[in-house]
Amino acid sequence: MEVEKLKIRNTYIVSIEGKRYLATKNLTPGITYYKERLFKTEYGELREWIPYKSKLSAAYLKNMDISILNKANRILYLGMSTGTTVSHVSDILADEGVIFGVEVAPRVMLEYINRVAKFRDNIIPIFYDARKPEEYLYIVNGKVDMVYCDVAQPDQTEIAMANSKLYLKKGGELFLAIKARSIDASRDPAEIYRDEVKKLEKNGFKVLETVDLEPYEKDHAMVRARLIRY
């Protein structure tokens, strides 16, 4: 076995016998959260971030630049199911930052909490609608450097602008996955991306980057955006 460190923090590249795994050091060791495999190293234990379970970890291995993560301490996470994802932001921030994650889904939270957020005090849950940013001041309780939206609605992209208007600082970054058929399931995921692309770029958005998740995702993107008018 062979560990490369990455650029971004607390992540790796684990080698077996010629096959390559994304990895990032476990925050909570001997604990996994979704079957991935645990990897013993000089560098600690380090858990596999399977790109057909995450959408972040598809989008660094398809070349998008997630080095916001280098420096990020507060991230607002907008859907975070039952923590996949999350708990591997989780790992990278490790005690340097916090992670506030709203859900609105009962089961779902309530199996989140269980699952993943019992065992990591660096994630903040937030039982509220993702609809409704204002709701939940009190709690973010000021500017995050990072934006993070995976809504499976038809106004996910709204959902994000809404909430990166409210919270996120100068020079932070939104990342939104685009669920093609969540906004429209009879037309061309690529026409799609283009047009929720066009809603950021006039509403105060620069885009940075679009990346299609095939064949980690089917039909779905990741778009990197930072806020540059309010």
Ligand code: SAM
Contents of the next structure:
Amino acid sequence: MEVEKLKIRNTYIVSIEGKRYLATKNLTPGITYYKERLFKTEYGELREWIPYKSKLSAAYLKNMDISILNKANRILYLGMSTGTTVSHVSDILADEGVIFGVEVAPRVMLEYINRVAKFRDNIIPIFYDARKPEEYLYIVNGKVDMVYCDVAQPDQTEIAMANSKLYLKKGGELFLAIKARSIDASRDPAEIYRDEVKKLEKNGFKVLETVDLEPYEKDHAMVRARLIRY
Ligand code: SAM
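Swap state to the form predicted together with S-adenosylmethionine from the form predicted alone:
Starting with the chain above, the whole complex follows.
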């Protein structure tokens, strides 16, 4: 086994028998969340970060710049689901930050609480609708360095923009996962990505990167943007 430390904090590449695995340092040794592998290494226990299960992992492996994670200590995460990706963001931040994780579906939130919440105290679960960002102002209570939006809804871009306008600090970054099929199953995904990017640009965002997540996620793109006009 060979282990390479990457430029993102607490993130590594583990190579075994010609295969390479992206991994984060497990904040909860011995505990896994979605059947990911664990690797015992000289850096401690590492947890495989599977790009087929996490769009942020896919975006990173497709060369998106996620270095904001090195300085972010407050992150607003919309569409936390049962916690696959958020668990890795939690590994990355470790004891240097906090993630506010918004999820609206009660069963999903319950599963998250049972699977993840009891083991990790740098994630604050917020059982609210991300379409109404002002309702959790009293919990987030201040600006964030990064807004991550993966809600898979037709109005995903509007949700991301509304939350960014309220919470994103100057110099912070928005990561928006665009699921083309949530917008229109019959149109060319590339055209849909272009339209959503245009929408962001019209509304005061500077789009820094757009990455197609194939082959890890079909018909999905990740957009990285900064809010330049509040
Ligand atoms: N980000 C997750 C991950 O990588 O582990 C996967 C997220 S899944 C594609 C989308 C999630 O967004 C679902 O759990 C869904 O319940 C949630 N969601 C959809 N609309 C929402 C809303 N308006 N507010 C908060 N969560 C929402």
